[in-house]
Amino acid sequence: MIKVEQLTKTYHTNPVLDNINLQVPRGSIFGLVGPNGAGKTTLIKLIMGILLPDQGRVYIDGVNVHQNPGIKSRVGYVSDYQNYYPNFRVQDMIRLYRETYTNWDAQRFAELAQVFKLPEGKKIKHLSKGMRAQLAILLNLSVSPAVLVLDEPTSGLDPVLRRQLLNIFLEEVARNETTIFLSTHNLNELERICDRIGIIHNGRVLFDESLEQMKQQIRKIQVAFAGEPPEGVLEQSTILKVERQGRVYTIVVRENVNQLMAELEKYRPLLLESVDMSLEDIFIYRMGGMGYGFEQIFTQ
């Protein structure tokens, strides 16, 4: 388990994290969203106990990181660049790791060696950024880590490989009730594998929820009258966009869905029906609700 404890941050006179409180319960993924320069690698060097901050405290599996450094063997770190040394073969890396680690799991990286198939001959220098990124996941995995920690793991990725690592992600939660806790800009890998999310903007976290709970809070309605709609009944409170469309209305619903589902239904529609959004769909009247525009959170 990952917890984090009004954490702060400040570089020279620039505050980069301002009393960021999260927890990760063991056996889940979290993932941390927010625009560049919001303080998501900060906070997870912070978490990785590389910084030190200037108030808060971070634990994992209840340890202090900051006060016991040798949490760390249990923690696999993927940074968003991998600096290896460069002169060093992949068989040297990970003969580093094998001897480093007291858990290395031999059959574990034979298994995810079949996935990645990394040239072990060549030199890490000449390595692209996707393969050195595959090399980081690949040895990190294999070293039967309690908390797994990734900034940024899929950049430079193909699309099929990237795939293939999102299902190795939940392998890993499901077979060792490993903690992930994830930063990415690409909010579909968020939506297929975390059960829970956060936003953070400017050191601030503005939200953190599980991903059920955010499908639940805004949903979309779709119904048809025979005539017109009955006066007032979508223009209430909760509601924050309607669009029409022939006779079908879609209306965007924010809390107390089945509420209004319920009052719609005493009108006798001629269709009536509840309807998954997108985790982006969500984020854009979230964030429009806090007053904050999609683009300045995912578009930086």
Second form
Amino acid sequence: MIKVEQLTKTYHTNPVLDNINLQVPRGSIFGLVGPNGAGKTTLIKLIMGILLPDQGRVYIDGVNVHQNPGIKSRVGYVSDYQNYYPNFRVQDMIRLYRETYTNWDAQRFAELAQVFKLPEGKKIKHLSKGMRAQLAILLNLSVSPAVLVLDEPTSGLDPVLRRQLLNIFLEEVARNETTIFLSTHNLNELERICDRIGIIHNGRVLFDESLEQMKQQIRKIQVAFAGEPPEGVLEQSTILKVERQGRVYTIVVRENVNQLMAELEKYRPLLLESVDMSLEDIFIYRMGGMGYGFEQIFTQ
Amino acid sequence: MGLSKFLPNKTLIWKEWLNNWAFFSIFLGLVTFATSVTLFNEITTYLDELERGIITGDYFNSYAIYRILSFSDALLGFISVLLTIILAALMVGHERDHNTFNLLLAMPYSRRDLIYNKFVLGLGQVLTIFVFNALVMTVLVWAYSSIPFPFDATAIWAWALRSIVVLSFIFAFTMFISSISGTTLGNGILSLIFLFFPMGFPALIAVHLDYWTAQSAWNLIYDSKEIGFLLTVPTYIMDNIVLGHANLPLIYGVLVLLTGILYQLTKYLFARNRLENNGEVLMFEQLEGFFKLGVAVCFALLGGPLVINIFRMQATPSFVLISNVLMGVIFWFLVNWIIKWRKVAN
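And the form predicted in complex with its partner chain, for comparison with the form predicted on its own?
In what comes next, the whole complex appears, and the chain from above leads the way.
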């Protein structure tokens, strides 16, 4: 389990993180999204105990990371840019991990090595970005982590490997109840694997909710009536948007979705169905409601 | 726990070795070439010349080795100092330059583990270089005991011991600077400056005292034994300045103590390093003001002597004064610019 309490960090005089509080339960996958410069990597480096916080604490399984670095023997970390020794060979990095982590799983390593097929004799400086990312994932999954912290782990990987990797993460959680903290720009990835999602912007977590909760809170309803819709029914305060195509109205509703469905049912519509929204659509409406444009968060 | 915390970490030592074996080999090679190999050459030359009747048996030309063992050879001393500074500067700087502290600190190692094992390997390497050569030279002296060497095994081991003590201090000092400075180059340059600073700073003051008071301030400063011993530590192995001193064990003892204190300071400061400042001139912003002022004052003091040296009699007091102020101002802005440039580049 990861617990972040009142974490604050300043670079020179610029506040980068402002009073961050988060909790990721054991065996769950938490996805962190936000634009470049929002503070994602800084938050991850603080969770890993690489950077020192100005204020606040980070706990992994109840142990303060900054005061007890030994707890990291159960934490795997894949950074956005693999800071490995350029003159080391792949086999040297494997040895470094194998000898550092007491719970190194040789069998798991052998299984994963079959998937990634990395050239063990090659120097790190001669590996592509994608190969480095694969090496980092291979090493960090082989340390039998109770917690896996991933900063843009799939960047630089081809779509096939990316998909394969997401499956490996899911398998890891199912098999070992690993807790995963994942930062990414890719909303599809988040939607595929995360249980919980947080948005960070300008050093603040704007919200932090379960994916299920988010999907329940905002939904799309498609409804068609024989004639015009009853007066006022599509003008309720929980309705964020109404679009019409022929007789079919597509309504985006925030909260009390079931109540609205029941109300619409009373008017005997020709069509009435609730449709799941994509994570991207949910974000657009959620962020709009908080005064942020989607572009502000995701396309900077 | 207890004493086990003093045991080096095998993996970290191996990792350090993998990073620095090439440089260590150069260091070992240079010292070996200058000492053991040179002594062996001198012995073979002596035996050859003896056989050919060029020399008689009671004269052994071991000028080079004798100078090294009596610390009269400034070159080997200076090279050893320089290589030790580079050895230590690379140990931390290499990690800073490649951001590999991020990797190590994400592992179950404490900041103390990282610094402690660097000290163990670095000091171990310095020890190895000099013990190895002392051993080789002792064996040579013993094997050719019929040769009238102007030194004995005691002189060889005294040379090794003194070199190890002085270079250990220099290693620890550079590591201490590395906990303040954010780049390999900055670390090396700052270590060099501060190691020679106690010699250079009084010299600058003396030139000014000479000029403004028309007194022989040089003698005032350098005739004083106390100030004389404040001359920099590197000179202990570049010059035979402390060799005949009665309190030699005390001087060695103080150096060993200082090495220990520097290790503790390095550990303390590294534990407080904000690694996001890697690549900047200084890791601690609080030191910037002191650092800028120090650079400006030193270069201001250098301005006058430069003018006096270049223009001799034409260097009027106002000209000297303006040079001081000008140099101080130029270097104040220069160091400001460098600090800002590194921040932006980071």
